[in-house]
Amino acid sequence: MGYKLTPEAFSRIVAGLSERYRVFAPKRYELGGHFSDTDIIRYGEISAGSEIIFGEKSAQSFKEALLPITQVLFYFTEKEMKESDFEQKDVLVFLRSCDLNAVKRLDTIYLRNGEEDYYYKRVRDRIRFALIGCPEPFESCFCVDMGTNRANNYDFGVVEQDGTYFVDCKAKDLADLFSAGTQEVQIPPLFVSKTKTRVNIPEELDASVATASMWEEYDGRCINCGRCNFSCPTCTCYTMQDIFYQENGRVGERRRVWASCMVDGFSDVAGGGSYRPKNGQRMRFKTLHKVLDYRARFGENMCVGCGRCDDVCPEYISFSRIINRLSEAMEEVRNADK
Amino acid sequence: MDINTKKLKKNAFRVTKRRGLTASRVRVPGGHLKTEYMDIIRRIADEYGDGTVHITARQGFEIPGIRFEDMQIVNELLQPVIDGMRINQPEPGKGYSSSGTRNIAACVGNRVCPFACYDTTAFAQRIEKAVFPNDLHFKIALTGCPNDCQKVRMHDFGIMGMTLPQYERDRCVTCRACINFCKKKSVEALKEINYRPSRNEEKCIGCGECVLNCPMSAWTRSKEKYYRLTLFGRTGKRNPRLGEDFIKWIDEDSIVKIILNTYEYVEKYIDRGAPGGKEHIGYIVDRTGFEEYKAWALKGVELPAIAEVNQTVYWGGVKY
């Protein structure tokens, strides 16, 4: 059971949320887009219900909410440094189940891997999360394969439906926001059991796919653009950059910024050296990290099939078919070893 | 046989090798069409024609082999087309008034293109819409970005997208796909200061590489459009040469009305002895000076703000 609201009504409940909370959401850019004439769907603080894109997938994820894309820590000058302010208000964020089940991949890496990460925690400990619900699965999404079609640690979720919106509400505390002047009825349903896009990790994947010949392929179709990373809601890599300011070079800031393993520079070494230097073997690196290495450590695949790494690779790189080729390139790998 | 050559021409005939026989021109405004139209040139070529085509060097299409007799009923025909394009006709039914103004042609542009900054048949049809019919002999022409796959500098009037790149430097993540973009495909506009990328505005030609090749939209393009006009290419006989440029960042409305009066310009100034009246208007430039035609093309112009406008420009190509 849920609630049944107008587009306007849910609009201004949004809007009154946001007077408390910064709401991120999918949203759209217009004229954003990387093409002339062409927009963007990527997040970005709303103030109204009415600006959230509810009909097509964001280009890249929620995570930038959580994780600033560049994050300045401290200042420094001289004996001293500050620490970066940080704006002390509560964070709300629409996104979708994969997205939601891929908050537990980074409290995984930020909070569980070692030492709490401080500028994380501090953003995590202040956060909400309303689910928009998916009617349908868009073209490139494997989610119920990856088993993260699902997610029950919502503040509340929405779904639309020929133009009206069904919220289901989990916090008490928001309750009231929705039920005013509105009956309970039945909703539909929050999440999809199906995708088109299926795929399939062999159960004897280990890491000797590696020398398997499928990843030559990559060496000439990738152009370690980086997109797949960036697009990625469970890429929690960053670099650190230590700046000492132009005007003054004894006052610098030390930020981090996302980085990723496809882009040049990810894998260099001091004294020169680079231990991937092929797209091909970076492709490699971070498929088996997405449904390998960090399951073995964690107990599930990073990976949460939002298919965002298909949508946004301009040579057209499908992760979902990488992922299926893995039973083939296993069966290459044990056959060379005979 | 009597035929009027004169207002055969301006008709969008042409007084072919083969005496009797004429070739219809058809204007197709930024070189864009829907397949309709193309039925029915066929159905001319096959009627009225030798059966054949040929696709013009100003994008539009040459229909050979119609006799002279036939020109009225062709013209009839050619009316949806003509409709179908938006072209200015005083009289329908009779065909094209005026050959003298050059179809205006245009690279494919935004609507296939990815590096095309802006939708190049629209611009181009809009162009049409202000322009035709004339009979001076003016060569406009439209590219989607300096790539310049148009070769608009063969023009009279050679119209350039451009994009001003907007950077959100939070959104940097130092991948230098732009920096990288910009030094091998473009001007090495871009260096790096502090792990972020840094724009030379003068050396920066508004391509859009940076945007295009930025992961993260860190780099954007400018809401507002913007174009670089260039001036006088020309081919044929006697000094063919370059078009060179006269504004940089210049809008849509500023190149219309810099058309336009040069419409007026050209009307002043030409040499009425010239042979078929026609005479381009790079020799005319010649003529008068290049001061006094900027002093006529800017006539009520309101450029933007950021536009750079050459205040002298000389032509170098090759004279015979």
Second form
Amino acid sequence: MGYKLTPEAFSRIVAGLSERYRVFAPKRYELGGHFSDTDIIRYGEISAGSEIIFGEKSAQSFKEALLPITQVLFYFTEKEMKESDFEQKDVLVFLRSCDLNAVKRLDTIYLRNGEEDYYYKRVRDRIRFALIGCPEPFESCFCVDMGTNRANNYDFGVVEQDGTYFVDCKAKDLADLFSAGTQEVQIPPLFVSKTKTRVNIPEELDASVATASMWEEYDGRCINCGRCNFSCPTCTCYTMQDIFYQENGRVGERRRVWASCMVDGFSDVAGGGSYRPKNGQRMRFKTLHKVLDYRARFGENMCVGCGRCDDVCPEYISFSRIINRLSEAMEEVRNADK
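Following the display of the form predicted in complex with its partner chain, present the structure of the form predicted alone.
Just this one chain is shown here; partners and other molecules are left out.
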């Protein structure tokens, strides 16, 4: 059973939560869109339930709440080093099931792929999740085929219907917030079971698909802007920057900054070489990392089917379409070997 709340009651609860947590949710930024005089939905800190956008998909993922775009790791002088200050207030993030599954991928990379990442873990240990229910899928979503349309590891889930909020609370320490003065009801489904966009990863997919001709198409189509990476909830690559305060280079700070396998310079090495100078090679690397390499190591696809990369690409390159072309590409490779 769950709880039925009015907009006023839900907003009061979120306001109460914001006193205990830094609350992040998809919110509207007026005139902040990618085109003139347009709004954008992206994640930001909120203090009232009325700020949360339920009926539109965010252009960016929740990831900034866990991994800031630019993060100072430590400060240094000639003789000493000081760790950057850490926000001690716990974090609560409102996110959909695909993104909640993405958290599992981030945990795998940062906590179980070798040594634990200290800077990730200190935030991860203090974060809680509120699931945003999806009564209907968005146009570009393909979470069902990726197996990420359902999630269970949330503290409470919220479905908004016609201005009424239905809450499924799992966390015992939060139950009093929702039960006080609210009506107990059967809540609507939190998860979708069918999407408009469908994908099919061929069972026979292997590394030989890297030799298919389809990747050459993206040498001309892709402009290596990296928007697909930066909107993706499971991309984890970063680079390091040392910022010096004085010309002698003895005082400054070290920052961790998001990086992208699709942009120039990411695969450059000493001596002026580059492992993937062409955009098609980068597209191949990204695709196979999401649906082949990661699955071979960890037993599931890295891509969670949120469809944001399809939404934000300025060249209208569809990642779901790329996935669906892999069967044809494997057939080409097999025929070439005959």
